[in-house]
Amino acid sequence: MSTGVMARPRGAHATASGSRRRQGRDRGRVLRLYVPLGLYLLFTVVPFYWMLVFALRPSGSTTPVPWPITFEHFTTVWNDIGYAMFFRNSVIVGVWSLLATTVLAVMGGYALSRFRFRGRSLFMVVLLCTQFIPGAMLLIPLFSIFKSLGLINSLGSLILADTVFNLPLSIILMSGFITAVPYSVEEAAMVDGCTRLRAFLAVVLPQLRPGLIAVGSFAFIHTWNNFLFALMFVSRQDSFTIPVGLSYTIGEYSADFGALAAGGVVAAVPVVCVFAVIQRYLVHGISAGAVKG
C-alpha cells in the first residue's frame, strides 16, 4: 500500500521535470532561431517599408504612415521622367544578358563535367578566382574595347559586359548539377542511335530546369542592379537603365525622393514577383549545384 502511494508522486516528479526539459529546450530553440531570425526580417523590410511610406505619402508629408495615400509620384517618375524608357531598357539588357548568360553556361558547364582535359582544375580555379576581381577595375580596358567595336551608347555594350561577369559562377553552377544527372542516361540515348547533341537535349536538358532557374535569375537580378555599367558605358538619356535613370532624381542641391522611391517600388515589383513564382527551382538549383559540384 505505502510503495503504491510512494510510486505517484515519483511518477509525477518525473514528469514535471520532463516538461521542464521541454519546455527549456523549447525556449532555446526560440532564442537560437526565431529571434535572429526575426532581427533579419525586421533589418530587411524597414527599409521596404519606408521606400513604400515615401512613394505613396502626399509630398511634404513627414508622417510615418502613408496617409492619405497618393499616386502622384508613380504618375511623375513614369511620365515626366521618362520612366517608362528606362524599364523597357532594363527588360531588354536582364533579358538578352539571361539568355546569353544560361546558353553559355551550359556550354561551359557540359565541357566541365562530361570531359576530362588537362588544366581542368586549374581553369575553375581560374574561374572562381574572377570573382575576386571588382568591377570598376575593368570599366577603362571594357569602354576601349565597347568603343573600338563601336558599341558605346548601345545597349549591346550592356549585354557584353554584363554576361561577361555572370559567366564564371553560372559556368561552376551548371556544371555542378550537370554531374548530378548520371552519364550512363547520356550513354543509354548514344547506343540507341543518339548523337551526344541529341542526347543531351533529349535526356539531360529536361533535368536541368532547376539550374537553368538558378543561373537564369541570378543573371537578370545582377544584370537588372547594375549601375556602374550602365552610368560608364552609355550617356544618351535613351539608352538608360533603371539605376542610371533614377539617379537623376536626385539635383545637385535637391532630391525628389517620392520619385525615388515610387520608382524603386516599380523596379522592385517585376524581380519579387519572379522570386515569388520561381522560388522553388531556385532553391532546388542552387543546392544541387552547390552540393554535387
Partner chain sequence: MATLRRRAVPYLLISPTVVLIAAFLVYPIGSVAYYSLQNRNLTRPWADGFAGLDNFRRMLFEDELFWQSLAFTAKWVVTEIGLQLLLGLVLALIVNESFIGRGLARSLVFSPWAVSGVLTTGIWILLYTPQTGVLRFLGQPETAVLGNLDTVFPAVVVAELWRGVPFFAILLLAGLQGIPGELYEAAAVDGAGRIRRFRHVTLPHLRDAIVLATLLRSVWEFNNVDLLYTLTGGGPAQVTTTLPLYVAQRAVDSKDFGYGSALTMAGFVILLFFSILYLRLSRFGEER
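Residue numbers count along the first chain shown, from 1. Note that the coordinates shown come from a computational prediction; the quantities given were computed from them, not determined experimentally. Just so we're on the same page, rigid core means the largest C-alpha set that superposes within 1.5 Å between forms. What changes on going to the form predicted together with its partner chain:
- V45: CA moves less than 2 Å between these two forms after rigid-core fitting.
- If you fit the rigid core between these two forms, you'll see the Cα of T70 move by 2 angstroms or more.
- S61: CA moves 2 Å or more between these two forms after rigid-core fitting.
Given the form predicted on its own above, I would also like to look at the protein as it appears in the form predicted together with its partner chain.
So it's only the chain below, everything else dropped.
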C-alpha cells in the first residue's frame, strides 16, 4: 500500500527531469570515457607518428608534417645499411619458429587436453615454471651449447632458442583452444572408422583456426622482436636480424634520425600488421585458455 503511494511521485519526478539527467549522463560519459581515452590515444599514437614524420621528410627539415614526402631514408636503410638482408633473416627466423612452435604446440596441447596420463601435471608445472626463466640470464650457457653445436653465427641457433622460449605458453594456450572443441565430435569420427590422426585433421583442426592464428602470430611477433639472442649468438653482419640491425643503426647512425626512423618503420610494419589482424583473437584466446589455467 504505502510503497505504491511512494512510488508515484518519484516516477513523476524522474520523467520531469529526464532530459536534463540524460544531458548530465552524456557529459559524465565524455569525462569518464572519451577524455581519458583521447589522452591515452595521444600517448600511444604520437610516438608512432613522430617516427613516421622523421622517416618520410627530407633530412634537415623540421616541419611537424612530413611534406614533401621522400623515400630517400628507406632506400638508404634498405640498400646501404643492409635492412634488405636483416629483413630477410628476420623473416626466415620468424617463419621457421612460427611453424615449429605451432606444430609442437598443437601436439603438446592435444596431449594435455585429450589425455589423462601419468606425469601430466608435472608437465604442466614445468611449463608454468619456465615462465620464470629469464632468457637474458641463460645467454651464457646457451652460447656454450650453440658453440658446441656449431650454430654460432647461424640463424638455426635463433630458430631453436626462440622456439624453445615460445613453446611453453603456446602449449598452454593451445590446450585451452583444443579443450573448447568438444571431444564427442572427434569420437564420433573415430567410431566411423577414422584414425585418431584423421579425426583430428578432419574435425578438430578446422575449428582450431583462431587458436592457430593466435599462437602462430604470438610466436612470430615474439621471435621477430627478440634482440638479445640475436645479439649474442650472431656477430656476422650478414646474419643480423632486424632488432640487431636497428640497435646497430641507433649506435652507428645516431645523428641520422631519418635512417633511424626509416629502420624503425621497417621493423614495425610486419608486427603491427600481424597484430591488427589478431588483436581480437588475442583477447578471446587469453580468456579461453591462459587465465583459466
